[in-house]
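Encoded as structure tokens, the following chain is the form predicted on its own, with no partner shown.
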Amino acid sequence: MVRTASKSSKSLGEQAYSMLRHEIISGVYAPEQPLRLAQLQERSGIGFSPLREALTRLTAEGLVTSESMRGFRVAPLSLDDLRDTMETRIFVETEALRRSIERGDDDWEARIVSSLHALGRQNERSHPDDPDSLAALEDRHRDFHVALISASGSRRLEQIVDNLYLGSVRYRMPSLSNLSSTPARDLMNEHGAIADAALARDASRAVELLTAHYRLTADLLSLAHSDRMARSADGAGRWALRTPPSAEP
């Protein structure tokens, strides 16, 4: 009986974690919005203990903040944080990429090729008005970048990369639905060039291309979010994201 209860609690904790992580990343909750346990329980039907466990995990990942007497809140967003996140990704992922190019075998090469193909197919299917297809596109995008550094030989390094991804994707997701308003950019050509350099074992070229790819992303996201803040309803420069389901009419 004790084992069953523990397993059930763990399952609910994972469920709460996945739900909240997805909603924070996709912008359902505004930055710095309180995450009150009572409201989360009412909306999700999950108990306080699994929810608290999930929020604690998200705090460790930097998606949630926790303060004494104030409880949990969605982590803030800022242009400075966006730049810092992307530059840190460059610093960490270029090292992981160099190691993968040096150590990668046939399976690593196959993973890059297959993930690039999947990204291209999903890119063809995605539409700015279809949130599910955009979420799938982001998943394929992440798979490709994970494939690039998957032969680094360092689990710790890959965990750091994953945490940095979580920080950067919060800035990407709100902009995916505004693809028609962003400057023309051939993302598949950028990713293809990075893959070609990696598969050719040209570490210098691959690092150069990955760095340029992330810095261009940072530039475009900065423009998009600056525009979003300027057009926000209250005019106070806050991030105009969607309200959580419990607050919708």
Second form
2 protein chains.
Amino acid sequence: MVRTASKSSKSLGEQAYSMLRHEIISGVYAPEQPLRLAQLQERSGIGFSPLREALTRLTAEGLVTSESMRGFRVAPLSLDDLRDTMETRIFVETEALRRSIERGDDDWEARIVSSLHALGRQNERSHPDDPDSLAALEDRHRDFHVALISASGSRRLEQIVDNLYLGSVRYRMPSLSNLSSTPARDLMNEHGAIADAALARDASRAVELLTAHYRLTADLLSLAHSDRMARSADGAGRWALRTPPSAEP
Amino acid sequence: MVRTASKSSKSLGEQAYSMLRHEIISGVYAPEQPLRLAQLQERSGIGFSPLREALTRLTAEGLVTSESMRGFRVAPLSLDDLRDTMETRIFVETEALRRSIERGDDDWEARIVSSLHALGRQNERSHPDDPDSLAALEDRHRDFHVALISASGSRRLEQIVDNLYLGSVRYRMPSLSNLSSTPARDLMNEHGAIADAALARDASRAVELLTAHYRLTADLLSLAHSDRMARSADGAGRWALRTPPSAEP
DNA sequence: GAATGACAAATTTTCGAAAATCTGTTGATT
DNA sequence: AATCAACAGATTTTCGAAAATTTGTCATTC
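Having seen the form predicted on its own, can you show the form predicted in complex with another copy of the chain?
Now the full complex is given, and it begins with the chain already shown.
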């Protein structure tokens, strides 16, 4: 029913993967909601095999859970997991940042400057009501953090960072519109300060700023998340943003 | 052709997954060797769909690589990756160990004692010529290291440890027979010392011992690995241990 | 009324063939 | 000789139906 709308060069499996990944991240499906193959096929026009492949991959990445003969569900969210994820990010990314500051060359500096610039531009351009622009903003945000640690010299560390980012972005998306407009927080300033410290090769300051940045994010997201939990306790405001295809019993 | 030989309660996809995982880890297939569906179907009697699912999952876990319309291959091995993986293990596991020593309760201590004991028993029982006993030894070894950090309080950290273990075990397997019989190394003593320090809540000593343990492992594996690379350069001793089903051009 | 079992519906999982894509070869052309 | 197109064979990817499994219902029994 809903068009797939993607590049034709990728296999259907890849298309299904990016589609589902995007939909889960942006909260189209509620946590723990079953992902039924017939339903997904209906929605996307993609057959069982590619859908299954995508779901298997998402399961391995932690966005989806599966039980042996009972199919797939959107992975749950919890305050504990949010905290754990953010603290682990701090632990891993500060190390990667230290190493990058130690080893970074001109290209690394250039990547930081340019990704920070792109983030700023998208930030001006983005509007809280436009989901596409928010997704783009999220991508720029990710690019910046990737750039910061891109001279760590450890492929493994970078993979871990990427995976942890994926684990945390789900908590951010639904409240991004709130956050970016919160006057109490000037994200661009925080990012700029981190970039400055990194470029000045001031490792301890950069690490300090990055840690504060993530701790603050964690706290704000915790707040937003417990709000949501509270609200979804009464039946009124359900979580799913679009097309809750069939309410759960 | 080759019997599947597994519990019937699991889906074929799961069976295919554990089978392939085991075969790749134990070096049945050479790194970079293409894994052709027809071939795997022949070998296992399992259909395309479950095999594909298993390969997708293994790809997400880093044991297999895939290119869009060219199928799957066994992931490559390299000295750089070995070093990176081991250093990252040190970084992550020492932190997890510190936290476990801080937070561990009676159950944690019991898990350490019992897994160390099981490791010792399997070590006596194992014979270098029996692949099954070596696989069992490897499992006990893993259990012990998992037990050490099992009180870290961070699910994410534990997942990362598990994934890194998977990344490193491939380097160990083929040379396990050499290693365990090397007189220069008394693995059981190393493990015992680590366990003692952990149980005595001596964090810095435990971390020091664990680091030395992994560094030594990394060095020995590096040696074994460059030996293999050198030997496989001339055509004679190919890498694959069993059934190189059809030589690559 | 609770528990049990049998049956029907819904869903996942698997298979085998068809479609799409890649690889290598042959032969014609420049 | 090098380049290229067309073709055949091999391989991956996808589809749709069949098989296996779980879930829900309803009558029967205790």
